[in-house]
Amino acid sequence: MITLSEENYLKAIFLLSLNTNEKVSTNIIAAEIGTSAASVSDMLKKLQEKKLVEYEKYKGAYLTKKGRALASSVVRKHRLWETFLVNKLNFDWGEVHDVAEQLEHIKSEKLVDRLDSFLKYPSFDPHGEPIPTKNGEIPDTNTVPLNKLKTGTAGKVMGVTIDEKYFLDYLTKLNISIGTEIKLLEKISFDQSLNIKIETTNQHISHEVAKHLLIKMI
């Protein structure tokens, strides 16, 4: 039996290791979970006993095939529930993360499969994050962070790398959401901040904001 806490660890390792084949360190996992490195080490030992991770002291851990399947399932449920809450229950995109954190631990595969079908098998959630398929396949996002674009390039916002309410509320104030068209007008060399055009309005944003906006060029 997998506990809620164990699922949270598997999900964290899954998300932290998406773009790398290397082991995820205990310190990085601790920062993601919000706990101590010692607590992470204890949990990784338990997960290794259940054959869900391969763990080496001081070097970190990676998911086994079984662990990755479980983690992918949790992420799939989380993002499907976010999609349902926004698209069908009219929640704001900045308030669904915490609710989905609770719903992602539902065990019924039948319910999740029907939810997926009801939503017509979406590939991306309201934040633009890819939704793993039932088989664990992850759709290709084909995006780049806004701060990596060349001056004069335009694209559409396809996702964000932070789904915390404070960040999403800030984007809403800037009239930025999924599908918003943005053109990079200028990069400020002093602090790497950006002057951009949002639809028809010029705006200035920080480098910190820009690096978390995922853009598909048009």
The other form holds:
There are 2 protein chains.
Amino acid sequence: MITLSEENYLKAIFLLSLNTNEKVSTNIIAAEIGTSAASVSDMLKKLQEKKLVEYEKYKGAYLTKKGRALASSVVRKHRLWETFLVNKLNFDWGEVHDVAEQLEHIKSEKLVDRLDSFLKYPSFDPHGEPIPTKNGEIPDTNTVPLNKLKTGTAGKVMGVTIDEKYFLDYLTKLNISIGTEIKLLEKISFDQSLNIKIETTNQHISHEVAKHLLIKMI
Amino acid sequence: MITLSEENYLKAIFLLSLNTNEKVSTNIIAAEIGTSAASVSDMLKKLQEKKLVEYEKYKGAYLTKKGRALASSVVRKHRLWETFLVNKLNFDWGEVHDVAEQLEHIKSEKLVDRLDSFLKYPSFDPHGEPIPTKNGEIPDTNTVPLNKLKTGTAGKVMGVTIDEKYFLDYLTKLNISIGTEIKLLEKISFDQSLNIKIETTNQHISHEVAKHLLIKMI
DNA sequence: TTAAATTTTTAGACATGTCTAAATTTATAT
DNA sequence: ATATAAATTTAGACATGTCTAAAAATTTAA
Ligand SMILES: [Mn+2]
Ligand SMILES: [Mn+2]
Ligand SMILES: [Mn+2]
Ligand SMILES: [Mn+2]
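Switching conditions: you have the form predicted on its own, so give me the form predicted in complex with another copy of the chain.
Complete assembly follows, chain above in first position.
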């Protein structure tokens, strides 16, 4: 039996090591979960016991095959539920994350399967985040963060890498959502902020915002 | 903040005192929840602290207004989720209870409201159990248990009072579901078992089964 | 109305998950 | 190479919810 807390730790390690595939440090996990380093140390020992992570004292931890499968399933559930909330219950994309944090822990394989089918097997959630498949594969996105785009080129917003309400509400205010076309007009070298063109209007956004916008070049 | 365990205790007291409106004893609660009497004593003290129950040592407990509102909301969620699972995700009526036991603890008023709307404001769940309204009212059923029916009269199955898989699977095997018309042919006084007519065929069922079938006379 | 049976509470223990503060290890910089 | 800083672990405490066994109260029945 795996507990809700254990699932949250596994998910954190999973998301933190998605790109790097390297060991994750105690402090990084603590920051992600919003807990103390001491608690993380305690939990890593338990997860090691259960063969869900490989953990070496003072060196950090990474997921075992079993741990990764579990973590992937939690992320899958999180993103399927977010999709359900937006597509079926008309939630706003900024309102779903917190509820999905609860729903991702519901244990019923049949429920996940049926939900997936009910939603017509989506590959991406309302934030453009890829939904892991039942066997743990992660749909490919082929995108770059807006700040990495070459000046003068244009692209379409495919996703965001944060799904906090404040960020998403701000995007909505800027008229940015999934599918929006953006042209990068100018990078300000002083603070790396960007001048961009959305539809017909020019806008100015910070580096902080730009790096969380995933763009597919047209 | 109310915990998952506290919600389960409140729900148990709520369901146990639905008809009687009287104090519920420690042992009865323990049996309902499947825990020890000692644990119930502990928890009743905590719920008393939080003004969710009125509790007198050795005398049992009943819900305060606040406690009843909370309990009713949990039951409401349980039954809405069961309805969702059957009506939208094509679960069998015997498969939904355990999943609903988890889903009933998800905290989001908006989610409940939207789910209710998505399901077109149902008054009864897949077992014919009434779904409490947002303000705690319980739809009236106007039914009698099959064993209380007069010999020779007929009625329609409106609900069941148990939603365990074994019971529901047996009903399905007997060709009984919500809406089925049943005529009571004969009561055997020896064991209070019943001879009944479903559609065109005669069947024999125990008292134990009959008392959990709610019938509306035609 | 007193003794026995039943119910309920208390006492003490344990598991889980968390915290702060102190100790230890590792990394960084002179 | 050594001192200092940073990261991590350990120690000890606490809250929650559970359990079994023993004590106390209540109910039932002789
Ligand atoms: Mn999310
Ligand atoms: Mn998302
Ligand atoms: Mn149920
Ligand atoms: Mn039900």
